[in-house]
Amino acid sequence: MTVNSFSFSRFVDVTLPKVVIAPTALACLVGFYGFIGWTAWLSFTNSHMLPHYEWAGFVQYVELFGNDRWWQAMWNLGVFGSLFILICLALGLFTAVLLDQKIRAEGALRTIYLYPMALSFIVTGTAWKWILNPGLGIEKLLHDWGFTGATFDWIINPHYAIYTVVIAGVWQSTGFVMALFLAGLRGIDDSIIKAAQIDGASLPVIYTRIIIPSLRPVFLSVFMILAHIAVKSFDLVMALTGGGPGFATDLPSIFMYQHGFTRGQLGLGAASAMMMLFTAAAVVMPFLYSELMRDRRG
């Protein structure tokens, strides 16, 4: 092999991949981490309609923590996020276990379950807004069937409106969770299950003692995806309830958007955005740390 051919081969093997990846890496650094840094700096300024870069300390965070609407939005996120994640996990795993029994028309059922995920959150929110509207949807249908005393006005009831967001979010995301769990179930070695059956283990015992514990990585992935969806559920809430009635379904993402872009409080919106980032990190980092420690011990 000549020196020139050796040099070219080395360039292809070592340098060329770096050259190809460099634009994407640069775009991520600027478009993602760069704007996170810019938002963090704005949260320490007195920016209003336009950004100002003079350091102002923790003024925006003090104002944020003293804002009752912010704490209402955080409470709503806690209620919505916990119920949304738990119900999606339970229903997704249950439907995946059912489909794992090699039932007939499995392909059609998978398509039906996955179809809502193909819709945007705007479409989902608008559709469920019609379904839950007392004058158009479920309540009117019950009245038409003769149940004149039936009421289902959650979407206009400030005490129950947040649960309508949970219903719409679960309806859209459960099929995706089912697909992830089903892929995990199909990846488990059949010989383990057959050995357990030979030892006399029943099907419920096999799933609870062997199969489901083997899905720990899938659980972690699903949890992080659902937590990400819950934190950024802006379009779903805006299409479904608009954050109302009052602030009953207000979320931090709505708070950030309205204060940062429609009320001319850019610094306060940046502070709320950073708190959303810290909240997501506080939820996700312990799970990532536990997985890393588990891998090291393994």
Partner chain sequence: MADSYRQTTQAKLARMGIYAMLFLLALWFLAPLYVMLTTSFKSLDDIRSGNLLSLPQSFSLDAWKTAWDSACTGVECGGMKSYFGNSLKMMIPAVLISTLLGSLNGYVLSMWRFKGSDAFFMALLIGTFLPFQVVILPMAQVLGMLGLENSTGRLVLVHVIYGLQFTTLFFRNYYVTVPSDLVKAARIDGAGFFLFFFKILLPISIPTIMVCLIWQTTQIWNDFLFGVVFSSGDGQPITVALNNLVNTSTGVKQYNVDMAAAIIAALPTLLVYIVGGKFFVRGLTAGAVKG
Given for the second form:
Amino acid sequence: MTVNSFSFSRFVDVTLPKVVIAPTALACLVGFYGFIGWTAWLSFTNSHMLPHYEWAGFVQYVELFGNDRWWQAMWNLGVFGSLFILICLALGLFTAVLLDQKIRAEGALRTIYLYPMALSFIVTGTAWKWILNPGLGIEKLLHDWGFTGATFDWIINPHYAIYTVVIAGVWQSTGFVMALFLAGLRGIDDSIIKAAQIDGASLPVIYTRIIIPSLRPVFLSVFMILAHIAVKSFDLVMALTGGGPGFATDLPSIFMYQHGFTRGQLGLGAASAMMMLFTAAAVVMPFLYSELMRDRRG
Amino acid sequence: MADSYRQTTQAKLARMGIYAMLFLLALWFLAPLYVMLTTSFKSLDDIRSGNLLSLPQSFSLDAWKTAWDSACTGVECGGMKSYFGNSLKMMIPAVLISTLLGSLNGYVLSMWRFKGSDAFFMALLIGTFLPFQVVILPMAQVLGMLGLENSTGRLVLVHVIYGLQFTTLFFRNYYVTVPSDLVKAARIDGAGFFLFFFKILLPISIPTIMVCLIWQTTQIWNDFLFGVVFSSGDGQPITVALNNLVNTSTGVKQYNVDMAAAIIAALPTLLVYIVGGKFFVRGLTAGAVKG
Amino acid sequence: MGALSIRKVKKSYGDTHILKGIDLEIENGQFLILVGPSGCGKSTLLNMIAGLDDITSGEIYIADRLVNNLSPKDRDIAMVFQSYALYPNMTVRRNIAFGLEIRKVPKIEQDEIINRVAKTLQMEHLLDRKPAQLSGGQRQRVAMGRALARNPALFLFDEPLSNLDAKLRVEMRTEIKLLHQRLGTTIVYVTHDQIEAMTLGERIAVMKEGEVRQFGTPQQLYDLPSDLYVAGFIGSPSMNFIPCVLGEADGVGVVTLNNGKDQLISLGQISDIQRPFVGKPVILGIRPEQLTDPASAHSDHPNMQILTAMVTITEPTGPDTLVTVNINGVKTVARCHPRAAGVPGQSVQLSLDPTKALLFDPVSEKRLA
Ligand SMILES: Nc1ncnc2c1ncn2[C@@H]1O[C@H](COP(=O)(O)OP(=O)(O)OP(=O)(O)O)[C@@H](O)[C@H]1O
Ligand SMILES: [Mg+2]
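Rather than the form predicted alone that you just supplied, could I have the structure of the form predicted in complex with its partner chain?
Once more the chain from above appears, this time first in line as the rest of the complex follows.
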């Protein structure tokens, strides 16, 4: 009988996985949670060009909430976000349903609908900036087509500029929404549809009463993703309008970037970053919560 | 008879309607690409005399040449080429490192679970929802403290850290579908942690590796926020350079050069999309539906 | 020499106790079966023997060597999994060679071993295929081949046949038994199929809820189950449990069975353990094969008891017909000759072998022996 000895390979079995995961754990702990804490701390200081770490209370938040530009940015986010989400959802679902009708060139069409997703928002913004420019863009096209009185100057019009962001955003993201819905449609049990057909339901009825309601989880995750894209969207606006004209297309992300990095208002930038986090959390939490509940039940 | 005839013509009309709508949608998605391409081959005069949809009068590559090696991005006037190189130099290591780490993490989180590993995975998952604005200020401080001046190095580090949650997720979600008996069998055969990973698990994860590589490539190549915040001067990635080029307000606006530059910036990811479309879509859906 | 010895082994995850103190011991060359319902901890115990799971407390010895702190590869074991767990990216040959390579067996020797194993299991023609190109039965064979190649002190099988169809399962069962007899290997084999357990095992441990209810030879388990659970688990169709009250007449135990009218049945000599139960409710356990039509009964026994009962349903199995009757308010199955089975509604005579009848305490569920 051998003695109960310490075994090296057994020690390795237990320790190695933890060693392997350690760098990521560190990155996650510091890079996410540590930095969130750090940003939160900065938002309670009087930092301007350089970070100071003396507690200054809520001054930055007071300043932020008294700042018209911030509220303009939040309002813009609300307008852009809700239109962007709504149109993407509707158009994406519509396209997916059309594509689900045993279309002959489905593969090619899908490729066409989805390619914008492979582009950088900067590229998308650049392209639409050119297409929408009032001198030589769509306006000129309309004139050439005979609508000589037509004006299409949304991109430089403070009242309409935000809608150009919506147009470009929808153009880029609809294909993606379509892909998610199409995957959802393909995942539906065929026999349910067959049973409904045998019951004599027409195609529109089958879609509105059976198929689309059963896509509820897809709706939920698509909504989450679009909301997330909207909250952090930055590059699209930077390339398309630069936040202008004036602050007509300013967004919290741009506000944060400019105060935190180009205007030497670290504290205010940090406070606006925290507000962005809360906005994202307000949208994401219900989703995560329902996922957790589902995990617990299942 | 007449009834069924009516029904079939009706069905035919409906199908024609569907195809017409799909065709219009395709036009709407393709139009900007068409405009970008034709504009990039036009001369400035051509642009002024024609319109968005008109074809180039004479096919010219001048705008492309300018965009590639002499267009001004702010004060510099060296075109996109060095920025294209910058993006490649940061993308390749960042993609490879984050994919390798992600696969190892996924392996541990699915087959070598330990107390707290599920909680860690949850913590990582939440990271996928973070708006990065909330971490960039401290990150800039830390990079400054570390004395990491090189833009490429900074961007590689940042992209690895903030790409890990996605790459880990991809691999973890694949590896939980691999029967756990496989790792048990290998342990009894005497294969240790790494031997099993490299000899058995990696060879069967090629599709997931593709998904991950493509996802990371497009994410990192297309990134703008990290680029604009953490890089400077001639170390900037191509997205930042493109934005500078387009928003440089000196001289006559050269739309043809802008478009050529935009296409240059888009080409790598478009190519990846065309070659690996299947994996690209899978990555999008997987990255989206989170588990 | 002890091949495997398990002493007071416990396993808990937090507050859930999966194994509650297991003691088992087998000799070299023995075939041990762990059998029990799903979730009773069979796989957990096997994984702990293999070193794939930690032990909460207790000791495990393989070939007289304490292995608690040894990693799986140092325990001199091989394992066959329910899902086969073949490496999908490797050919059959490489699957078998993998463990040998890691143990640095010289190449020439590897080839010899692979050829020998392939021959033993008649799978020479499969060696260059990938697992995806094999049928279920073939994968099973390869999984066994991979275990055999290593020639370990102990083989572990976790429900290796449960993914096969019924016919193949019977074939492979015979093959495993032959292999064991020919090679004299020591095997621990997990199953939840009691027929597999009875046909293969030399020692059977019947487990339930993390405990070993009985550990013995197949015949011991069949003839003298220690409690109601084991009695019901072993044998198919399972043992009839008839509630009745124990009586005593001249030192002989008697019970009353009722099917329309009371019929007094005398069992064997009453034992000291049974005596306190006289006048109290007990459970009479009688296997269907010991309740049969008088002509089929082994009537050399002088004391065969006869009772009459009305048939409620008959289920022909071919050689026999299972006849269900109602005794003391419970459904009772008898195994009769097809011609003596009667039809529903008809009365038949059944003879009962009193020496095979068992009595159980309805409270503790233990057999009263
Ligand atoms: N990691 C774990 N944490 C908590 N409980 C576990 C864990 N692994 C297994 N169990 C529990 O341990 C019990 C025994 O599981 P085990 O797999 O050993 O059963 P089994 O007898 O092999 O069943 P089966 O016939 O279905 O294979 C089950 O109730 C299971 O839920
Ligand atoms: Mg099991």
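Just so it is clear, the structure is predicted and the values come from calculations on it, not from any experiment. Positions refer to the first chain, counted from 1. Here the rigid core means the biggest group of C-alpha atoms that line up within 1.5 Å when the two forms are laid on top of each other.
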property	result
Per-residue C-alpha deviation between these two forms [P23; rigid core superposition; Å]	2.8
